[in-house]
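One chain comes next, on its own, written out as structure tokens in the form predicted on its own.
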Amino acid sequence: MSFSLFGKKNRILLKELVKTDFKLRYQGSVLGYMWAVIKPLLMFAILYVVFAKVLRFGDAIPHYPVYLLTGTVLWNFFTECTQQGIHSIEQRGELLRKISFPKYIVVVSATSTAVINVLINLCVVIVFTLINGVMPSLSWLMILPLLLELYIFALGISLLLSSINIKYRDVGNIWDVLMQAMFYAVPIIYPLSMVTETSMLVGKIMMLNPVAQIIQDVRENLITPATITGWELSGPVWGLISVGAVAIVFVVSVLFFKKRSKYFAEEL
């Protein structure tokens, strides 16, 4: 099975699922589409009157409203796309059975989705950093490499375990669980700052997971140099590490997936 989407019946197959997956998502909703909008913004709303105006987590931060959105955001996209992710080949069932093409398209088109939402959100973020005062600079190109190494980790995420949720389909309860505790153990909704204070070790170790790592980059190139980032704590070669993992989680996943692929008609 080839990895490649630049066959054309597969750029085909790829775009007609994509706008049927879109479509699902908000078909019989009376606002629609505006929910790709309007629920990050919901979330980010009830975080900032909790953290921002009753705990005070942002007084030390610039521009801490955009600084919390952004997070939101991102942590929203990655989420959306694992959880879609996981479920889709056990979602597409019927069709795998009835038509023969390659697996990793189905799983594909259920995280491109997750896509365009964040990239809805991401002009929503841009339009509230102007209003809040951000002034643009050539930085903020910097925006679209780290939402695709993003994309490729959690892609990656979404490959490794589609396939193993069609034989155990507990895997999807348990990444929701995982997903619970690990937005605490990413700087979302406090400044990486608090922690650091407490203990410079907890900070980097944080800071290997890719997700904070792209979320603090993100927020350093888009709001305020002020942000503090694993290049900063620790240097590049630290840095560097959760750009690695990213690379090996895609790659081992990538080959996982194509093994088992093989099987997934019968498990399914």
The other form holds:
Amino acid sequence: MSFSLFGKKNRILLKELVKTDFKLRYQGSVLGYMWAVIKPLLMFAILYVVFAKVLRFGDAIPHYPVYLLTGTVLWNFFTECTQQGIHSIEQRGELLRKISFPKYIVVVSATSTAVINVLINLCVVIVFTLINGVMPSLSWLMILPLLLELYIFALGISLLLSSINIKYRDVGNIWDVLMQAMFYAVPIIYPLSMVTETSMLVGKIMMLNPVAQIIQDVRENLITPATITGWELSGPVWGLISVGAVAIVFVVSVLFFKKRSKYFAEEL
Amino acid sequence: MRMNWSEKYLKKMRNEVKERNEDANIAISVKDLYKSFKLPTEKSWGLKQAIFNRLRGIKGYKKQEVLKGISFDIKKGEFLGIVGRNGSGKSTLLKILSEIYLPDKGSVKVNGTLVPFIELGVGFNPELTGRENVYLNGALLGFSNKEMDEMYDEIVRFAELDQFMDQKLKNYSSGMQVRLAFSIAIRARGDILVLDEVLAVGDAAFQEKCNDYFKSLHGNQTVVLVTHSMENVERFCDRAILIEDGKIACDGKPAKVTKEYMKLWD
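What would you give as the form predicted in complex with the partner chain, now that the form predicted on its own is on the page?
Up next: the whole complex, starting with the chain shown before.
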């Protein structure tokens, strides 16, 4: 069985599964696909009222609303991707026990709805950015490779944890809790400067998290160079550690998944 | 006396041609297949239990040997029936042929494309229309959209569901669903068809139609059929295999194998 993403049969199957997932996701709702845009906007509205208006977290940051929106959109993408990915193998168990096809297709197709959603949401972010008076610039193009990095990280985690989750269903729950904790450990709702003012070291350690680094990088390139990025805070060596972590997680996960996936049908 | 190089070469060539001709007539070649499963004993699920078991030196599973050295060849165009009691290893064998399970030992060589139907309508989704389900099922079996376009009309005609294809599957009766799934199974253009206990579907008229179809396959299509119906074995198969306790107990003409099968309960 080949592991190639570009095999013709695999591409067709992936396309069919993605199409089905997307078609079914919003079925039976009046607003349908619109929910892909409305939901994150409403979530953002709640955070905005609480943190920008009531707690006044963003007074020091220019364009704080877009800043907040960008952070939540990227964070939602990461959580949606991993949560769908981790449970994908167990959810498609019925299929895997009856038909032989490359198992990674299941994980990739489960995460693809999140990819479609984040692309739609980024369009919304860009509209808001323009409304907020940020001038378009070439640095906006950097968003795409950064988004790719975030996806590779999420896919790596999904491949690894989905194969462990088959035997130990605890993994899915642990991950949910971990994500809740991580939400506060990533500067999404509060600016990173709030942390660095009290402790530089804590700020540096926080930025080792690839998700935090990517969110700050996107903000810097999209909204304002005043963003404190991991690179500025701790230098290129620390910065490369988190990029390297993404690469290592991905490679290890792919190898692990490839090895385990032969036995998925029996273990499910 | 030593052969000179040209004689040696000729002999080698002749052997290769002979082997290739033999290979060309064989659809599936199974050699010395072994398969065992680790069956979890009570409560070995979950992380906590796994750690406990590891610490106490408990394995947490029992090894069950399902296939114990199975070998056979299926010729091209042959209609092979596989029979045996529940739990004798028939389905496991079929799943190994279909590359769903990995054998512990031994090899399976498949010559051509194999279309497995361990169950009918795998991946069928009640929220999709009949048409969408046909294409999804096709993609799962490894057919491209273009190949499915070619098969589609025949599938629908055989299922006799022309006017229902744009309705959601959940609005089909169960008989209609099975008919659609079954039509995909037998209309799928693969070199080898693998069917697990899927013959008894639909009403009497549809049954009749399926029987006629299976008879018409004779000699043109390689089929591997797992069944409990001795009537079907004698009606359709050219050859049958009886599996008992993970080994081949009998291999030969359907009449002989069904007789052996009946003896299991004497």
